[in-house]
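The chain below stands alone, shown as structure tokens; this is the form predicted alone.
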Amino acid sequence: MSPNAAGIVERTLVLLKPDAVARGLAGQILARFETVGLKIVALKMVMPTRDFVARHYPNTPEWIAGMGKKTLETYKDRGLDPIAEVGTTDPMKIGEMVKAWNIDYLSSGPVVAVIFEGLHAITTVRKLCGATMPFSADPGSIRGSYSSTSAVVGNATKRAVRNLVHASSTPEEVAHETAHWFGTEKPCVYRRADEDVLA
């Protein structure tokens, strides 16, 4: 049975965020994904507007409150008072702040949008990226190799955590995000020279 028939060849979306581009890390980061056998099937550089970035996110009440709860957990773990830090303990209000910081961040400079294809692409890409917070990311992962910032730093400076990359986490996210960033553009179809060896 071929990998495609087995349902293990997937596509996923990766965004190289403005900090990755500004630091000249785009080539090194792309190489990390290509080295494990993932192939680039679509790629472009975008200067996104705030409105465009806002529509990248789910924007559901659950998603917004979830970000607020994560922030509150971070404050608790660090022994910080959320009232002193952001003036509230309401997860929705904190989530809205974090959402605004994320929009500011992702629209602050050029973004490289990429669709990768390969075996177990969604999971493989997320493992290579490492934990969302670079401070907690494993050494050798993209975030663990190129950053050590954390939610504590981001919250203290009232900005998003500069964590270099975004990777879709589910097939549903892949569908929404690839449609959002690439519209009706079709990914390229081709074979890498090493596909038979890697399959």
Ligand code: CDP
Given for the second form:
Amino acid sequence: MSPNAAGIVERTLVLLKPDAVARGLAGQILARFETVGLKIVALKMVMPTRDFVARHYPNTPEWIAGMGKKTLETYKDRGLDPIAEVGTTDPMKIGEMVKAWNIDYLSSGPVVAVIFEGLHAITTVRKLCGATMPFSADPGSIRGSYSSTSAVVGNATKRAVRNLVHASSTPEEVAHETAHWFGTEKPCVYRRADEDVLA
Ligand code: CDP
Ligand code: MG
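Can you switch from the form predicted alone and show the form predicted together with the ligand instead?
Below is the entire complex, every chain and molecule, led by the chain shown above.
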């Protein structure tokens, strides 16, 4: 890779959530990232405990309220009454529900945890994943290609939205999540054959 690329080579954490593994989509989803030029530098399959997945997410008030707002946006978009659907209009209360459903979801089966490395990896991986709600994710994105679910069906049946993948969204999330899933294990250092062409 050219020396100019040094400052923009990032690492990021991806999880193939239990629905992606159960649907036999692990290989296809990994290929989406690899094809863009992102390099797998660490990978493992884990059957995580509830306690472990509870500590995966940021769990900040902003993140919790943000999830609640995504539910409210979906309901507004579909003309649904949040009180009828989830019993409240408070994004914090809805976010707390989603947080609990996420623990059920992520601990419901094996998860594949991956660290990718590459140019603008954090943004590129988020772009490839698509929007949180598969029904509003771009058609070519991973979430938009393999699902069309939303908070309407997910949250209203007391489940998290099964959207196949997780990806860190900030350098702070990368630091926390890579340490959480891989501890002190060091990512592999190697060159991909196409690195010079991609840069
Ligand atoms: O995963 P992403 O960063 O796009 O979204 P998030 O706001 O960090 O939410 C984490 C996960 O919670 C999502 O990927 C969904 O699986 C789930 N979620 C949900 O079930 N219902 C919501 N209203 C918001 C999030
Ligand atoms: Mg997130």
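Throughout, rigid core stands for the largest set of C-alpha atoms superposing within 1.5 Å between the two forms. Positions refer to the first chain, counted from 1. It should be emphasised that the depicted structure is a prediction, and the values quoted were computed from it without experimental measurement.
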Would V86 count as moving between these two forms, using a Cα shift of 2 angstroms or more after superposing the core as the test? yes
Aligning on the rigid core, do we see the C-alpha of T170 shift 2 angstroms or more between these two forms? no
Measure the rotation of the smaller rigid part relative to the larger between these two forms and give it in whole degrees. 10
What is the magnitude, in angstrom, of the C-alpha shift at T60 between these two forms when the rigid core serves as the superposition reference? 2.5
